[in-house]
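Next up: just one chain, as structure tokens, the form predicted alone.
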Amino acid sequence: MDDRQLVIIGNGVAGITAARHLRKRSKVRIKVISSESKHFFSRTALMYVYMGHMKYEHIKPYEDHFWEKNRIELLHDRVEKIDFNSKTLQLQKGESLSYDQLIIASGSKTATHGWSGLELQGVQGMYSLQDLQSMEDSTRNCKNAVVIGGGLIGVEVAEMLVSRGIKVDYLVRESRFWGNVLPKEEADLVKQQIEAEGVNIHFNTEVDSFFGNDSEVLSGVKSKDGRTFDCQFAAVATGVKPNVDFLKDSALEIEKGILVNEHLETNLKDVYAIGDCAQLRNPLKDRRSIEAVWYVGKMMGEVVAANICGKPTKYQPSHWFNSAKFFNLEYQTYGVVDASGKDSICWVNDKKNQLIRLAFDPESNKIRGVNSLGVRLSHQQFDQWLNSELTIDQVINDLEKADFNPEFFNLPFSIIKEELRSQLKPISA
């Protein structure tokens, strides 16, 4: 048996993979503390459960006897303080813990923007457990919502919002549904597909404030342009930030989350950082310093195990890759594509709500990203095509190849094929 006590704050994918990698490859003991639930669960279920569609139980990957089985220990608890000198953990509940290694995988929280009244009840963001348990307390009666954030978890709170009856008011600041990442294309797409789910989207709209009663309890929603929208509950999807905040005047370098090099290490001996609340110091070329993504963190806690057991490994992401669901609507990403629509052609079927876009090198016509929405694309073929560096020509001949679409769902790909090589001629003139 290994002596050794290592102790990892955080039960999300990141904390977790990192556990279970750490007892495949050591006897070392291992205990996992997290204030938000006692056992792991997915995290991008959450909204299933709201839905009605799932239970909390469903959405728990592992049966409650596997962490006993295996051997690593849980604490339901909130870590205070740590003394890295003394290599010690202060918890919320009185007890002191030492650790001879540390991981840092506290995730993310809600990012808000300093507006008053952001202590009314009915007014919060949705990513935590405790935030699902609030939401359901303040639409048990709820007429009317507010969504402000034109991003992911945005979506997912209409959709959750939508599936009670209640009446939803979308602001988003920008003048497109996300528009730092999607070209307008995209984004008229999904702006479509929102609509026709009944939601109102109010775009280049701001929030100055929300109201409430004297009890202290929200009842509207009012924007910088002076309109107000009277609701009962108000979602916060502004983005996330790194859950550091309990970490800020201790020795650790922190900018926006924990700084770590290649390997995961901190500034300090034997303390990692992982997933959401990690930041690289030396981000790979075409990728962020920080991306609160499942697959980042599932990746990290691998690496960071191999590491601690002696087998150094660089934490040295492929392609960036991203999937989620805007109501019906599937949306993909693999590489890199601008969010202006630069150096890219595109292929649109606005009736069935579909799009392939292809971004590329307009110098080596070389292929950097692909979009889809609507249609299923082979992420194994697209991590291929990228660091094949093929060229745009080439893929074009080769699409089919990437179809990933359920049987009888067929793509008219000599139709897409043309457009996009319609589109490429004067681009690459």
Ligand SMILES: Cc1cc2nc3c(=O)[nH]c(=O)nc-3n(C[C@H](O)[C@H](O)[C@H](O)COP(=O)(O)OP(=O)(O)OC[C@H]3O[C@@H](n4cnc5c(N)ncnc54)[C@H](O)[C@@H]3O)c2cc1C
Given for the second form:
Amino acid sequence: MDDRQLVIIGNGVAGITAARHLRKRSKVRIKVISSESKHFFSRTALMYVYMGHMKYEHIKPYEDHFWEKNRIELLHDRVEKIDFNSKTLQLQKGESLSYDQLIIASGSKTATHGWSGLELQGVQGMYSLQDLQSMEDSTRNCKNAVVIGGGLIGVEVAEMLVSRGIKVDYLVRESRFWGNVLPKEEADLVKQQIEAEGVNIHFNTEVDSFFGNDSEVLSGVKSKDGRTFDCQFAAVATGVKPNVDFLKDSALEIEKGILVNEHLETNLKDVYAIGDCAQLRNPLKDRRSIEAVWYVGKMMGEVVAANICGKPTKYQPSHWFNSAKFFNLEYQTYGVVDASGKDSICWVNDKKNQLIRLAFDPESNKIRGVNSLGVRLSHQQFDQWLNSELTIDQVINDLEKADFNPEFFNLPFSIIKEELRSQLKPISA
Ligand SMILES: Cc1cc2nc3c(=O)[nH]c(=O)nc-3n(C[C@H](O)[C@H](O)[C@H](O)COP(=O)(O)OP(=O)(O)OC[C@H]3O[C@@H](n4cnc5c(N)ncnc54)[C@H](O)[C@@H]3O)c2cc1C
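Condition change, the form predicted alone to the form predicted in complex with the ligand:
Now the full complex is given, and it begins with the chain already shown.
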């Protein structure tokens, strides 16, 4: 028996992966604390609970008895403060708790922008279980809603609202959808998909304030250009930021997130940070210092467990990838694709519901990344091509090998290749 007390703040994918791997590798005493819920659930599936496809019980990946069986103690409480000198946590319910080693996996929270009226009932972000519950309450008799922010969470919330027959005005500050990530052609396809679902999307529209009636309940949103959008519910989906406020004014080094090295160690001995709340001091080339996605938390959870159990391991992710669904339009990206669309070639079908973009280095002609919409590509194949630094011509020649669609879903590869090659000539000339 190992008497070390290992405490993990946060029972999201990062904290729970760390706990599971620590248990596999050691006999340390493990406590996981979360203020959100007693049990781990899949945050990415919250929308399906609202839409009625699943119940909360279905999005818990482990049975409730799993934790006791694996000697992982769960505390449903909030850490108010940490005294890093005495290695003690102060909990909201009054208890204090000491640790030998601490993993902070406190995730993200909705980023807001100081608008007036944010406190009105009916205005909220969509991050947590509590957000889901308040969205449920606020939209019970809702006819019109506003969604703010052209990104992945915004489009999910729009889909949730549409599923209940609520009319949605979708306000996007930029001139196109997810403009800092998607090139124009991709953004146009997503816009078409969103509009086809009956959502009114308004680009170049920045929020000024939220206004309410006498009972402090939301009745509308005002934009900076003077328009008003009457609504009973408004979702703020303008990004997330690390949930680290409770750690401010301590010896822990924090920039946007908690600064960590490649072993996920903070500046303080025996204190680690992982998942959405961690910021890498030296991110790998073409990667961001904070990557708030599911698989990053999972990988970090495994790495931190190895490090704590005496197997020094660096966090070294492979190529960037991400996937999402914009209503029914599937999106995948691997490697690096510039949002400007520079140094890339792109095929879009006539109906404008399928797209493949290949990005490459114009000097060496080596493939750098791919975007797809409405087409499923093989992650494994692209990972291999990126690792072996294939040229763009080689990738076009072998493109069928990356087809990951069901058999009946025949992609017109000869047309796609011809189109891609025709765009390549002027670039490489
Ligand atoms: C609606 C939505 C959809 C998403 N969809 C996708 C997707 O499709 N694909 C994808 O890759 N990613 C998606 N993401 C992002 C992904 O869910 C996150 O990157 C991931 O869940 C972060 O995991 P984490 O363990 O770092 O933190 P979290 O899941 O945020 O867990 C942190 C936990 O710590 C708790 N906590 C924080 N501070 C304290 C404290 N002081 N005391 C006690 N407990 C505390 C929090 O309450 C929370 O429960 C989505 C996110 C949202 C909100």
